[in-house]
Amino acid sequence: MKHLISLKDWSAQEILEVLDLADKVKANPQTYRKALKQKTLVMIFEKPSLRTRLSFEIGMTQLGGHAIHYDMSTSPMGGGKETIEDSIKVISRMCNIVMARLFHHEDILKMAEYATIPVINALTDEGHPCQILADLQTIREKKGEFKGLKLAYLGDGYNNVTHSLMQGCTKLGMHISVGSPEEQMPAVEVTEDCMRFAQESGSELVVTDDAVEAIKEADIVYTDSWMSYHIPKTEEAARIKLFTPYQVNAELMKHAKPDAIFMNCLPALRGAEQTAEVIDGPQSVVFDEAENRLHAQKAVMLTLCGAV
């Protein structure tokens, strides 16, 4: 049995084997649709969510299963009645596979130690496997292979997305580089773990608090939120004084290869972390990578299920 917790314990060839299935998932869905027949996923819902929920319910369906939505605000695991260890195991009992949506990455790592099925990291406070394995497969559509490509990842360095992506760039060989102040650098250990796996596959990873110099000669320009969800509305003022300087305009875009595409995994805030001009410009490819959760959630889903 394996679970998708982090792109960090997975290898590049595993990741590949996913990318490539999401693929083939894309291209001809009508050879899946009973792929998963009769088997059942349940999603468990700590964090709001539309492209979470949308990719992974529409996927199962589409696959043949069935797919129940689990809101812990109204249920015992979520009102403390329940302990996590005890709620995952009636879960394993009765369903084949779970995701869970969460603020903190210890529980889904207790959801994994307990579980008897497969569990799906779908995002916690740490890591967003999920949508990084969509942002890839929409970066191989783009640009083909991954070696040599350079990412610029603008804003919140110590953010789940900047995380998952560090990963999941420096273990198929993509050179990144994170542009953020020092307040927000990535956490020091998803650095330094990613730096071992860029010299593993002969990338490069740099972290800097200069914008120009994180998005210099990039292939793909990518950002995110400045508010996540658990950031509370009493620090937006601060936050956007604290990241402005890292705001992707057409001025900052052309520091970039001319052929370099923007990536933003959504939701988007025109005129804080992009301008409208860049997000809905020629280069944004938004709306095709979130489309591409669709077909990378099946792929997940599919390989940890053992249905390929």
Ligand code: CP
Contents of the next structure:
Amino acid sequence: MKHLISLKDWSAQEILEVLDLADKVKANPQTYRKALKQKTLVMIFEKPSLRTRLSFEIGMTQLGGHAIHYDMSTSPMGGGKETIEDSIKVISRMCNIVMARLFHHEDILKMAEYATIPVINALTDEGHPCQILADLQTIREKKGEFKGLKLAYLGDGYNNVTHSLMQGCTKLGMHISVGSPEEQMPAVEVTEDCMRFAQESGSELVVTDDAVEAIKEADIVYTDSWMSYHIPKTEEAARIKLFTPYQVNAELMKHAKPDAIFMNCLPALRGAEQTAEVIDGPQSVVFDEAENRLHAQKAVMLTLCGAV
Ligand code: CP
Ligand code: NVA
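Can you give me the structure for the form predicted in complex with the named molecule, which would complement the form predicted on its own we have just seen?
Let's see the whole complex now, leading with the same chain.
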């Protein structure tokens, strides 16, 4: 396991091993305080971030290593003065591990191809695997086991977080139901892969434009921004109209199980993808989810660096 580009590349066993390590790191952080001593992580950002930047940088500090924040907009790579291939070859000569948050998924694939150090996808337009590892850690903390649980995702189906959730759930045997308008269904190739993973793990993947059907009897209700970082502001009005029937509000939550938890990877907009009463209510676990980014990514870095 050299890179973390997409959860589709990881086996259920590999995902579970990282999650087990994430729990250990969370319970006993001191045990790992020198595990990545003298190692350097480069963090390449082409899009904004709060959680991803903090969790990777703090994670590296807590593991005894060092992190460098590298802003694409002020770099030769971002300015078109240097190719991704050359940039990642140079980074590989000096650093031990790299994470990148990029627009185009092909760019992270290219990085992984030319890097001689582990590459972590910290979000592309297509996937957000780090987020989903933290989400899975949170789900197991709150619900115990994965098998047999139903996660309902409501809102933008053609979305990085949705795609990675579909991969993570179907790999681990969780049922997942995506409620999304016809125009914004998940990518066909992701759905096809996940149908296969679901068959292998004995779970069910449902994609529907019916919000009530999607959320019915769910153990976990998940939503994400209607205006992802790469969506132009000009599309906002049309997207609000399109996604409003999928807003997670108290009325829709009534169709989930009474003990369902509510998740959002954040950043969140109250009054858009969910109402304030849901995200600020007793079923919400969004800040546990955010904190687990730190523990889960420390586990990912330890694993990819061969430090465990
Ligand atoms: N959830 C997440 O990745 O948040 P940031 O965009 O703040 O990193
Ligand atoms: N789908 C969102 C996730 C943010 C963490 C985006 O791409 O902006």
